[in-house]
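A single chain comes next, written as structure tokens; it is the form predicted alone.
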Amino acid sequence: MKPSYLTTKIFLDSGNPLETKQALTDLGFLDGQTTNPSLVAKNPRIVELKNAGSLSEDSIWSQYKLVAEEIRNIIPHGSISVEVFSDLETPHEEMINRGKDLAGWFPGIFVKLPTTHEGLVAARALSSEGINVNMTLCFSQEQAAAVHSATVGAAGQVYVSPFIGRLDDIGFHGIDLIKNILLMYRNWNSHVQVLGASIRSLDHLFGCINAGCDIITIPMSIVELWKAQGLNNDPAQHEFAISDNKPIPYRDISEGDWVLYDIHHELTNKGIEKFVADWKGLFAK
């Protein structure tokens, strides 16, 4: 049962349905699951097929669908995110076509798209048709502003996924980005839900909960740490580690046309490159 203090939704960040079952057992609840090419590449069955030389660019999608369906069978009412394949040159038309395919796997899927210009064009088109989208690899308040503005009037639900752990990796206080986006969205009465991602520690998890994050996606390692320290312990009483990371100041950004925001971020590009390498590695000869 979900702790009484917890209004934030908790997702598992994994491409392995066995971990879905374990997380559901450990937590007693699970609101959804996020997947991506790197996580699917670690799925034991897919690794076995790769080692046997049985995967191709075509067959990997059928395997991904099987993984998503297994997860859905475990958490039938949960939100499940599946990601389009895209590199830095993938046009929005290709993302839209693949996104429609993914959305057709079963009802309620969230199509993950990169927070890039082409990804936002695709998000605008898909969400206007009632397809749920999850804008991933977000590292700046301006990127989140663009997600909001590009999907105003969406018929489907919209998530934005700030990756806070990767900001910590380069010396910034990643949780500040979550707080800044939440404040901006409250000021704008935004329709977009904030999904805290790249969670590396209980500090990240409890920081997102205390900030009022809509959703948090956590790997199995954090599920285990949370269970070990006690699910019913109030995050407001958590003692956070002292950090010398640089703060990320809030920017008073005006709501406007999404194409006017500076959405380039080097970490977004690096994230896309990592996903591409993991995906193509599955069927490399």
Ligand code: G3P
The other form holds:
Amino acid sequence: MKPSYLTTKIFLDSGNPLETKQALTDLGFLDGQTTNPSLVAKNPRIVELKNAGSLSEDSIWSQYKLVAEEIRNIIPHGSISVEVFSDLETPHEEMINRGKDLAGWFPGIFVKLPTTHEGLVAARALSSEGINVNMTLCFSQEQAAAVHSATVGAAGQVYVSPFIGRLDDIGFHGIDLIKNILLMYRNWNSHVQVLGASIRSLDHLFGCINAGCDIITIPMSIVELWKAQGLNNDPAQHEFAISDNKPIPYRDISEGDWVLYDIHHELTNKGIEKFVADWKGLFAK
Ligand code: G3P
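Coords for the form predicted in complex with the named molecule, given the form predicted alone:
Let's see the whole complex now, leading with the same chain.
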């Protein structure tokens, strides 16, 4: 049963349906699941097929689809995100075609796209056709502004996924980005839901809950930590570690044409490169 204080939706961040089952048991509820190429590349069955040399670039997609379907069987009403394969050169036309394929896996699925220029063009097209999109690898308020503006009037639902832990890794206070995007979106009465990702600690989890984040996706390690410390403990009473990471100041950005925002972020490019490397590693000879 979901604790009564919790209005935030909790997703599992994993490419392994066995973990979906375990998280559902541990938490007593689960609102959805996010996957990505790096997580799917760690799925035990896929690793086994890889080690047997029986994975090809085509068969990996049927394996990914099986994984998504298994997750859906465990949480039939949950929101499930699957990621379009894209590298730094993939044009939006390809992302749109691949996104449509993924959207056909089952109704209500969320198609993950990178928060880049090409990813946003694809998101605008797919969401206007009623396909749900999840804009991943978001590291700045400008990128979140562009997600909002590019998808105004969307017929599908729209998530933006800011990556907290990876901002912490480079010396910033990642939770600040969540707070800044939530504030900007409230001012704009935005249709976009904020999904806190790259969660590495209970401080991240409770920081997002206390900030009023719409959704948080957590790996199994955080499910276990949360369960161990008591799910019913009020996050407002949580004692946060003192961090000497640099604060991320709020930027007073005006709502406008999405192509005018500076959406480049080095961590977005690095994130795409890592997904590509993990994915290609599966069928490398
Ligand atoms: O949800 C995004 C997540 O899978 C990335 O996490 O820990 O690799 O930054 P991490």
